[in-house]
Amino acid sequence: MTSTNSIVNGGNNRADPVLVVLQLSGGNDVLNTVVPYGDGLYYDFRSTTGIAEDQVIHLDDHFGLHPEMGPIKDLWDRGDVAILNGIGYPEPDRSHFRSMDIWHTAEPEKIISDGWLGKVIRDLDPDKHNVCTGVSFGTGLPRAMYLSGTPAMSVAQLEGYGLLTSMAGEKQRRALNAFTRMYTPEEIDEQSTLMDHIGQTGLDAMAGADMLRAAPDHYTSTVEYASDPLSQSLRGIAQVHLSGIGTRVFYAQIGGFDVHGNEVNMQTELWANVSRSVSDFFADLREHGADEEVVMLVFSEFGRRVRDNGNGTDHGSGGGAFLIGSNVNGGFYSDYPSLDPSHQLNGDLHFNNDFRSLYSSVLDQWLQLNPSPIVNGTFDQFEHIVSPLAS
């Protein structure tokens, strides 16, 4: 795949490149996110949920953004937003669970346990020198970051994190031994691989807690984040990154995009939240001179049906994604999927580009990793979509 856009100037090499992945859970409606207001078919199919042309934030004479995405438009005007159209995979699955599993493992044909970001963490830190190479903010570790034997931290809230594991000396050892006995069958030998793995997992968690809980102490900012969970997750990511502990992969997520009903109000609230949070995050990085060190990937597991259901939209395919950051070469990538009924996939948008092409582009161009073993194959890349940090 080629792009006619020129490469944005590189970073200053003060730090290693960092990837932030933001998951929009529930299936974001791309037609009401990047709105094809110049196509009359859009209003034919979206008789009740369509966004009026005078409300759309125009990007050009055919496409625009949801009215609540003004902060994203500001980043677009800086050249910091790439919009990737028609992202998906062959034979799309409309199940939330299966489709998200496919995105998390980069494997649409069979069920596997290894997460694509778990492989990234392993390749970035093969000797496991830093247990905080990968950090997720939210409830539980996302499947994408799981890889057996590779540590990754999960943080619900940064302030106070690690207090329950900040025991010292003999108390810490007794607690770890109790944890190991609890989850190990009696017939397993004390020196077994399973016990070693469980014990190491506990040690990694406690070491990570010690590192992460100190991050807020090194952080000051004039940016006032909102109190919602996503804003606080991105604030935590900024704190950890700016603390310099060496995290290379971050994860955050926001739910609620399964808009079968009340879509107009729900999307208004959701995109106001996402746009504000992302804008504050990059403003924070710019304030600290760290904006060129971070690229954010924003994705959802699938799109929605082309025709609305009268009050919302149902599960579809042919979604979209965003890359955001100072080193991103902003603009549109690939054609927007056709709304013509003869070109639809059973009432859905056809995907134009495999999501593993997007992953491969970020892995190769930004993180300087070989993408093939991570995404389970070789896929065309979006050329020059992101510029590496300058050496």
Partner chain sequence: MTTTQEPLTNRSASEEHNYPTLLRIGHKYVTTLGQRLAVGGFRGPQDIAVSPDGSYYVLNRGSANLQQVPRTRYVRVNIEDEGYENDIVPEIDGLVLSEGDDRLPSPVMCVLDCAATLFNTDERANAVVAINTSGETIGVWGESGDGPGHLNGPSGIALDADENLWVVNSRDHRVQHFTRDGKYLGGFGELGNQPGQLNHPWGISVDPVDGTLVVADWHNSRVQRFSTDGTAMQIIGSPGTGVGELDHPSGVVVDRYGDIYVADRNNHRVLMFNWRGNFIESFRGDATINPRGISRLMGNPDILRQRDNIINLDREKRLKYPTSVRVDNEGRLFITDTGRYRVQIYEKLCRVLQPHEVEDAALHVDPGLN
Given for the second form:
Amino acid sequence: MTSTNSIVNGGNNRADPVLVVLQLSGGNDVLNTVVPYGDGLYYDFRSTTGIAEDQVIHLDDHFGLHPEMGPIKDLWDRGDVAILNGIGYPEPDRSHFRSMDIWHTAEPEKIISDGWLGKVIRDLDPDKHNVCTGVSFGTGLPRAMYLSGTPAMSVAQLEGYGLLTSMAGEKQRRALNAFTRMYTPEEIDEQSTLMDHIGQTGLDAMAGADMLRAAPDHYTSTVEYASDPLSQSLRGIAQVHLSGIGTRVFYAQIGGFDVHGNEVNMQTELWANVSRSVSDFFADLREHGADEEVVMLVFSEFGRRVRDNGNGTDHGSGGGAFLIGSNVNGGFYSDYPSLDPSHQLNGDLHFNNDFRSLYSSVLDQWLQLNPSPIVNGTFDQFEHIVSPLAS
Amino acid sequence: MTTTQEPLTNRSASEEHNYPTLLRIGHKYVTTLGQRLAVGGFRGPQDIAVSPDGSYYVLNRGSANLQQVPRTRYVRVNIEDEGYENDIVPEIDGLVLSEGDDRLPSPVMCVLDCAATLFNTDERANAVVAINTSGETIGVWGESGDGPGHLNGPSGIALDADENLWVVNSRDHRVQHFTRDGKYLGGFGELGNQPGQLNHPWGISVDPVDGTLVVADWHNSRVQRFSTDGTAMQIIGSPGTGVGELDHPSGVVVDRYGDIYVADRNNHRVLMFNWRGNFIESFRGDATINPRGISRLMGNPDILRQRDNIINLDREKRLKYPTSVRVDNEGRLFITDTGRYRVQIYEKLCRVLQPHEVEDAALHVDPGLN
Amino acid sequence: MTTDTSTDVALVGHLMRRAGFALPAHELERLAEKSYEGLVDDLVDFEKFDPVEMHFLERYHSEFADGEGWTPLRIMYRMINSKRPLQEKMALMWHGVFATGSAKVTNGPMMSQHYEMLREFAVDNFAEILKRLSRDPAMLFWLDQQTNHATAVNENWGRELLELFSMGVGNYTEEDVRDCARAYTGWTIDQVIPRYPFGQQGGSFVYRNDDHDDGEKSFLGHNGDFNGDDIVDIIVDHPATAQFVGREIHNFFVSDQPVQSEIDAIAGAFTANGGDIREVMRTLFNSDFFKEAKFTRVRNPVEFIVGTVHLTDELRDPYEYGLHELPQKSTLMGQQLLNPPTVEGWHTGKEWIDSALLMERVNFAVERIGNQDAPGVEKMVDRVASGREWIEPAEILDAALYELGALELGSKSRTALLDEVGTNNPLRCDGANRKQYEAAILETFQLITASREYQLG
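Now show me the form predicted together with its partner chain, since the one above was the form predicted alone.
Full assembly next; the chain just shown is listed first.
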């Protein structure tokens, strides 16, 4: 492994396409996100949680967005939002954890540990030049970004991020000096392979942390993000991207979509939050002339039951996803699954698009990577869903 | 087997007392409140406060996210239609407790006073929290320590006839008396397993008949009765898993007839003793699914199929780690069934016997012939 | 106790890090009053010590009474407080070997039953362990045994039993897998009570004779109408199984690097004792190669966390706040208890170390050890500080290493640490200087826990 700083040293490295993955944890209720208000069955099944036609933000004469998604509608009007209906995988699993693992590993049949974005990072930076090629904002590295031997960084928040953060001032500076010296690999170490591995990993972590912590230093923006964690994560992503350290894959997440109860209020809060955060993020990128450099993929581990349970909905299958960005060719992709009971899958929307088709499209058309080894097979792509970054 | 404890003081039939003689008809199962839900249901329910207006306030400790720190959350429940109104969450220093907020992480038990103020203990914050039923925080009081008036792992809380509070200190094995705004009035208790000593006590109840205090002596697996000046009067139950025996009892409540209900937590049951301390009957749970639960299940075809394949559904209705017992003026018994996210409700059926209706006990030498 | 039967503190430190969890020097000194063999006997014959009192955990974490989320916390609490450290350590080892994950099982009570089973039979006979495992509801569901029917065989359990839980690939044929799976037809679980509306309940093992294929099977050269337990008996007698157990135990207790002669020694003990794991462990801990294998393993996150908490002497009382953070920390370091990534368990050794995971480890240890209010830290600082007038920086370092369990630092780390922390002059230890002196000790503790060497155990 070579040292991290060399190729990015303060330079502006924004020539390559960047992918931001936004995870909506808990199972987003697609039926109340992209609402089929023109279908009477929707109101039959959603007697208590259904959204009235006059509140839905109409996209066409049949579908509309949740009332809080106005900022997303603005992006849609710019042609920047692709809506992917009926995304899922065969034999849906209604466990949050297993279903999330399936999305993270791109493998619904076997239980494997390699994350799909971990493989993306590996393929984007095979020589491990940049420990910050993949950066996740949130608590802990998502499995999607985990691949043994491939470094990725995990940041709770940029401010105060780093090693030995429980120490302060002069003491921390001394400690970091000592850390650097203690970790610098040396061939004469008795167990040199293992000790060198720990040493190099420690130095990489420190270099990566230094780059990330310095990212906000030269950042200014007129966009005022809200104080919620997702807004702050996306702000951090904008800062890191604009700093030009060459991060290619970002991860952000927001939880709370598990609306078994009190769905109407909870979804209102959540989508107000997501819509504003995402809209601010793209406004920020536009302000810096960087909006064409980024594509955002929004997904959730599954959708929810067609029939509501009294004041919420339970775990279902057949989710939906969004692809957002200036280079995205906006519009609906594929048919909305039928609500007709005879077409449902055990009370769920029947998925009609494999999520690995979406991954493959993004990998091939945007990141210019060969999708097959990453998604564990060959899948039909959504044609021209995103245009490549102009060089 | 049951071991009948000798009363410490004479509470036998010949003593002058106000406890009525009852014809015990039994207890009728009424309904079950709640389901496993962090929103519109319960998560880690600890106790229930009973309001005269038919509302009930279930004190929850668990968070929506199991990984996060717990927090204090009441759910107001209406027994008639099992309606769930908004959650009531304390607001401290202008900030409503949110998920992950660890300022009041460990609510234990609660009571509702005549002015509709809810009081609950918090065993880690060493505090008593007073909020009104609209969720406004009226006060938080308590000073950590082992001295008079200090709180140390407060758990049980009860109101007496003067609307003062009795609070159990689990960590220093004491019972203390306070006004509702936290002024210390007195207290007693010390660690040990002798009569009158306590080991990590939990719940407390004031006997409405004579004002004595009944305390769940948790780690001694027994219940003790004290006079308000701390004199030990009676030991009820003994450690074990058999009939009338207790394994780490948590909640305790005395009803208007002097009957003592005990949440026999680790035996997953509730026991009832009479005022003499004799075991009368036990409750193991009879839960049924309420309309909200049914509506929930109807949206899930796979769960309906799974339930159809269950071999022993008996397990579902039984109590699991019942934490508290409470009674209301209608003679209803509320069991907070913590391990099953619900409250089970029974109705007591009995007839108070007039002296002329029952043979004089003094003439009676237990012939056991009839 | 005479000095003749006492044991070198550094060796006791090594034994406890491996057979249990790291301990500070003052506890090691107490243990070192015994002979080494006596210590090993105390570890392996652990039933002579009381189990951990769990009532207080259940009370002061009563939000977890539903049993769904609290098993990892329960496991860590027991590790911190157990007088039977080897039992906890063996359970953790088997958990990695027989890796069953809650992501698929999604049943808290069942996962809890699973881990309790691993603990209860931790040092039993290996055949007995496999027989319990083959009746464990979580394992049966994890490997799809409920779909292994007489008329439609599902080989998942049958294959993993041979490949990952006993002999390993290369020791059997596809026909053996097939007939092994056939022998387990009808081994299933009953329908569990679903989570809605009143919470999950555990499952139980069910044997359905009418779904069992009772035809003739051919397995590893044996022929007969085998049922599951017959398969286990044949497996355990096979030499490859002794080697398998030898490899797993060597990897977990001795070194990240396999050494065949040492694995052979463990396998030999397995065979000589008829598969009795307790005797295998006794033999292992008394062997010279074990005693010499200090600091040859990357500590797994659970060992790392529990060992560090032992040094700070915190969270022994469940009333103390913060216990719930430990399983989360372990997850952030790459080891989520009850949820190993795949049936192969966690990848060990250098794979515990990557940039994000290493940052979690270093920051956790440095923060914990830097908390002078923690009773263990206070005690260690005090032991270094007391009874001296002057001290050289190198003496502080040596004393600190000793307090943390007789640790060792390579020369580079020593030099770096002394250069940064040490003044070149001896420090005065008493009077007004005491504060400054204690701060230097604390900083030394922190830098030791930030070192590469501290990752090892």
